[in-house]
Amino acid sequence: MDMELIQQIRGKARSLLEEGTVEGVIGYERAGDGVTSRPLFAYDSSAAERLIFDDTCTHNLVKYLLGKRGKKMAVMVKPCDSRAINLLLNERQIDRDKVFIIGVGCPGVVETEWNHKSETLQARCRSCLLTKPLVYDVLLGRELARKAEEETYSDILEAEAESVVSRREFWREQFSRCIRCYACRQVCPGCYCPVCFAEQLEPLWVGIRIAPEENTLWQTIRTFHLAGRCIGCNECERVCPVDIPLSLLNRKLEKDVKELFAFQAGLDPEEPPPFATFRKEEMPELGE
């Protein structure tokens, strides 16, 4: 654990709270198991002394800003999390002047479970090339050089090589295990609709019955809602209690959008996502 970085984080949070620059700081603290970490909401300078940062800090804290709109909040962001900041700025879900961004250099986060941390980097970290947050008000720690250990879409290419029948059976089995707990939706920074289509009754898009057909419709529509918007934090897959590989779906569409439109979500807060705009020249084969 980098104690110098932790002292920088605590010092900055303490000064922001004592000076009244922000109403609260969203960061990480040690979890009850003494090994992993969990989100911390610090509203006074004494709570800032509990802040930490290490390779167990997996949560994308940007999601919590959606419930704090109107309040001036500080939030700790890793390089990958900063893409969520840009996404929400682009979609006018947060106000830049209401967010103080504490950027931290990140060596990658490891796989964890209660009372245990491994030495294995999470899949998203093994293909990550970001060396520092894309947006921040203060950058703490060192900008760490990163070298991808894996090809970003190697598993997607393998899946694409499978037959349609094989892929259909794979996802049929995966979705049959879905219990419709909606943890994937709740943790996703791109899911913020006041009423989710899955709970809309008029019209009824998807039934409440937990069955393969409804599960498939739920997961498919949600994935398409994230096309051109998913920032690749993989939080949905991490929190899934039945271990459905949701990142395969999201990254498949991320790959397609990148190839078709030369666009990746969250890299630029000003560039609109491809499905939020129309450019005639993008589809010249359709003719006039």
Given for the second form:
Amino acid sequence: MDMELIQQIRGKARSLLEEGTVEGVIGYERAGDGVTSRPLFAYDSSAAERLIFDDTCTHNLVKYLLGKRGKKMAVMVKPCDSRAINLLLNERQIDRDKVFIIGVGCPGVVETEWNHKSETLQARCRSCLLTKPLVYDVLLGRELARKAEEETYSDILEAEAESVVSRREFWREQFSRCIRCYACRQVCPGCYCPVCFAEQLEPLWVGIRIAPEENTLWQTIRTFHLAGRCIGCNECERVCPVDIPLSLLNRKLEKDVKELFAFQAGLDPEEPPPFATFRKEEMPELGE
Amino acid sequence: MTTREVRTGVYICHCGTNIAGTVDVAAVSRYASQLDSVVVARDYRFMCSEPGQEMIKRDIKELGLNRVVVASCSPKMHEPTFRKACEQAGLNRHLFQMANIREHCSWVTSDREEATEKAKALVRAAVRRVFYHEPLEIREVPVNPNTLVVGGGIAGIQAALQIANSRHKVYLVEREPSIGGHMIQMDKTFPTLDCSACILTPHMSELGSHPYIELFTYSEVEEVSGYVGNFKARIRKKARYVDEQKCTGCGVCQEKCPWKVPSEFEMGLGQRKVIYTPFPQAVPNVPVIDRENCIYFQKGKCRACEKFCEAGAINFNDEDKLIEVEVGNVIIATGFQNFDPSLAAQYGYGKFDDIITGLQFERLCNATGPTAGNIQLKDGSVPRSVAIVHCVGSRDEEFHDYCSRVCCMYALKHSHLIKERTDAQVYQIFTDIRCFGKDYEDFYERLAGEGVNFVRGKVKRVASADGKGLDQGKLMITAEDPDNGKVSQVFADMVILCAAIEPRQDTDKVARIFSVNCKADGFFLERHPKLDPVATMTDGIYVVGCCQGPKDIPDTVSQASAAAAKILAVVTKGKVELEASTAVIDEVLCSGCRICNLLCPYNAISFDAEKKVSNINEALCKGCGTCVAACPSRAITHRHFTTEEIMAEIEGVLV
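Can I get the form predicted in complex with the partner chain as well, since the one above is the form predicted on its own?
Full assembly next; the chain just shown is listed first.
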């Protein structure tokens, strides 16, 4: 643990709270197992003393800003998480002047489970090219020179090469395990509709029966609603209790959107999203 | 509606043999009668005829129908007819649905069996859809009788006078210091060869003193809000530095001003003073001070104009003023700009002397122009040969595909004027001569007989002919026949380029201000190219003249009169009907992302910062459905195109 960085974080949180700049600080603290970490909502300077940061801090805390709309909050943001900030600014879900962003330099996050921390970097970290958050009010820790591997989408390309039948079989098997707990939705910073389609009854977009057909429909619509919006934090896959490889779906769409519209979500808070814009050059077959 | 039993009547039209020739209409009718909620199904030779409509009305009354489906032609054709019939029988017009079994069915196949099956499917879809229809309220709003006309060229002048003569108020906004537009720059008009200024100035002065016209020159419209019948416009009246009330138009200030700059009105061929009216017959006859070039504004010394002005009209402290007007309708008549031929290097414009545009030539041969009407070269000598090049920037893949429509005729007019006043040889270098208008062919025949040389070809290069013996000092024009590739060379002292008519540079901005659309070529888009050529998709906003597409003076005047007549019809009626099939936002579902705000082509959606949700102004909404499709939270419903209605229709086709 980088104690110097942690002291900086605690110091910053303390002064923000004591000076009344923010009502609360959303950060990380050590989890009950003494090994992994969990989110911490610090509303006074004594709670701020529990803040930590290390390579187990996987949560994308930006999601919690959606529940604190209207309140001035500080939030700890890793480089990857900062894309979620940009996404929510772009979609006008948060006000920039209501959020104090504590950017932290990140060496990458490792795979963990309760009471155990591995040495393996998470897959998304291996191809992360960000050396510091894209947006922040204060940057703590060092900006890191990264030797990331280029994102080649090799697993996606492999999956695309499979036949339709085998792909269908694969996903049928995966989705048959889905218990529709909606954890993937709850953790996603891009899922914030006041009433989710999955819970609308008139019309009933997707049946409530927990069966492969309905589960498939749920996951398909969920994924498409994130096309051009998923910022790749992969929290959905991490929290899935039945280990459905959701990143395969999200990254497939990320790849398609990149190829079709040269767009990646969360890089720019102002650039209009591809599904809310139309440019003639996107459809050359329309002619003049 | 759900508490009441749904009773549907289905009517299958034969359309003579148009439908009945391919579709087994009796079988479709029998099939329809068995569908859920259908009380009666009939087929008839012409449903749109008087007896056909009567049949529907009678059934509504006698059988208590509360839904009607007609399977016939395109709704574009007869939906209004049948909606009216329903209304006359006391049924809301939106409880009607049309199935197109002609264009979508009988006309696209000769296979009787397939056509009949498809007709059944389309009827089934319509019956299922109409089940969910709801009566929509038709609302009317009062119309403000005032009109805003933007642009003071011939189009704006014509429209403004016509409306004002019916004793309805017109606000005319012109960007330049005087009205008159391009027409006042021209010398003669084709094909009659009458003087352009002579026919225009009486209208200009009538307009200037008209009791029902308020004229804003040197002004621009900055913002328009509202909807048909109830627009608000903000006009910026630029600082003129001359008091319009005090100025007597004596012209002493212009005489005494010691500073000269190239005149825009003379197309750079002459000069004007820094305090100026663009031309002697300007309306209003009140000069402006060109602040950029005024020595007093730039260096703090001079004030000659102020010293000599007996009326005390000069006001160096003048400021821009913002004026709000309320109007019911708007006419956009912002005109065109000329293509800049220096963008096409082959024409040598700007590189050699004595290469001018058609509009520059108008000034050159005008008696009030910089040479007092003498056609002469830059060195003052009279040209012995003149080449007139057609289609410069028009009908050219690199610039504009379209034909500018007026060049052929004014090129002929120019050759006549040259022949009349000089002994010069005239060459018309053309691709095709187009004489489409009334009396234009006669004009062509007449001028062709005056000894003009016609050379077919697209110009490849204009170069100096120096070093070619006799042609010393001349320009050499190389042209290639687009059909057979034959190359011609013409030597001339002067070259006149017929530069294309193109949309003004700020067309996009203007389109945004008035919520109108542009075509790919940049001109404003009319509602229908044939049947509604001056209206736009935004009710109450009209486009006339060259801002809608290149056209000559007679066509421009016709359009201006057409728009005026359309507006007077609305003003006389006093109220307008609003679209009932609009979009509506469910505040509970809206997440306030504002994607719809940006996409709405009619500026109908605004954001409520208090509630953090978007709102649709139903008076502005045209029911295009863009926001409905774009809403990520499905918070927007399109009345008459609800999810239930569309789903029911799709299921009806598929099952």
